[in-house]
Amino acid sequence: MEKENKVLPYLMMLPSILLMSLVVIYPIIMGVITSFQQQESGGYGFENYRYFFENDYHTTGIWYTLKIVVITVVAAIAISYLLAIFLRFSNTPISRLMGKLYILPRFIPALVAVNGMITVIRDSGLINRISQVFGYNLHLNMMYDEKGIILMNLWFNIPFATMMISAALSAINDSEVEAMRDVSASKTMIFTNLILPLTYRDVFVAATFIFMSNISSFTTPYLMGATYPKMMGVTLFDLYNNFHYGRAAALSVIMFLFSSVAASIYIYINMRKDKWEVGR
């Protein structure tokens, strides 16, 4: 009976393991194998990887993608942190209204949101037409430019990051803040000694997810990006569309490796113990 009790949990997990192996592990293994396969000769080698790092067109696209993603992560986290602190520690009609509305962009389909942004920021869009009423001809120059992609990325990611950081801030009791104020602690001291230590892990979680979701983004750069340089998600689509499966698989592995670096940092931050946790 005791032996059966030990085996039963593994038997119950078996369907999930088989399903995960079929739809996740097997495609990853086949993708890695395909990335080394040379389309012309049918042999195996590093030609598909060299194609991206020895070709200025694609090297520029990789750095262009990383630039946009890093700016998106930094800007989204900074804005979200400030917004979350405002929503948590401010009790005004404006903060309560913003607390109800900031999550709404998450419920708007991506294609609808991107199309709406295009109609606003393009050279013949809403902002330009309003400026013409006042005698100006304002061109934002955001379409087919990295600025437009970053702006759209912030639209998608600020509500997500704010929601995660707000959840961490909600665990801070008002009594803890008041106790620090009672000993004449400044706002800076309250932030650095109380708020930041209790929320920085959630910040890294949000940053990791923002990085991984944008490193492979397709919809926004495809509709709003330039023809050169292209983000890696659009390049991947072009490669598949032109039947370059080996190169597409290699680019997928490169994108996976970038995401793995971000994930590794996230795992390290969450596994390390803070000073106040040591000895517990």
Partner chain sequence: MTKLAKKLIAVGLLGGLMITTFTGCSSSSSSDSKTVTIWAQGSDNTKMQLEAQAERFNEIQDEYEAKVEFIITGTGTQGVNERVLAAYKAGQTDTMYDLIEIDDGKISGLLAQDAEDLFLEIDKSQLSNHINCRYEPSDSAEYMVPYRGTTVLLAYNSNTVPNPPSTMDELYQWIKDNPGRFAYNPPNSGGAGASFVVATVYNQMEESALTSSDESNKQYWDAGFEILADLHPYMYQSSGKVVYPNKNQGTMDILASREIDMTPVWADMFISQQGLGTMPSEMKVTQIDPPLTGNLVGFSIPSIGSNSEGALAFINYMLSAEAQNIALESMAALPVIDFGLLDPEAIKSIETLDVKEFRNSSLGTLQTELYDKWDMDIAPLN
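Condition change, the form predicted on its own to the form predicted together with its partner chain:
Partners and other molecules omitted; one chain follows.
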């Protein structure tokens, strides 16, 4: 057997590490430094951070962002899990059609999808017009509100989460399910004792990805959100455009910290091995 070259793998990784350092790691370090820099005096301190936590306008915005993101994650995962199970274990024309259709939103550009959603759900939108045909004047009250943002987030994230969970479910053999049925296990038992242990890891991975991509979202809340409170991504845009670079950097770091919490859950879940998995 040829001796394993210990240096070669590192050499092969070198170009991507160099590139990462240049376009990701270096800007992160610079961002953190800028966040401690005071714009007026040029000195260093926590002033930019204090600004966000001593100002009701911004604390409300941060809580508002977290609320929307948490609701998005929980709802997207719940719906996607059910959808993925349905697609995996049902074999009807409807499930086959849905299996092809659910992926469609991923091919529609974000801006187009947001504008499309707006024309449907706004108070003078398609749904309102249809209701007028039947003599009602239905106002969904979803535009410029967190409900609209969450609906739009679900549109973007359900296909993604369903795809990830479906991949995990496809690893379960029909024979394993049949084996449990043979010993007269109920559907709940099949779920808790077979499906859940085999898929929970992918569910968490999907959840962390949804969390991280939504905490910094911009287009949806900018076009569909209320004037106040604002999601963090929109506030960041405003701060940057008005030359408050130190504060913008501090808010970026705050967003980064929230994402890091999600990322550490991701890493923990991935590293951890269940008892039955040891040696697998």
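C-alpha atoms forming the largest set that superposes within 1.5 Å between two forms make up the rigid core. Residue numbers count along the first chain shown, from 1. Keep in mind that this is a model prediction, so the values were computed, not measured.
Remark: with the core as the superposition reference, the CA shift of residue 13 between these two forms reaches 2 Å or more.
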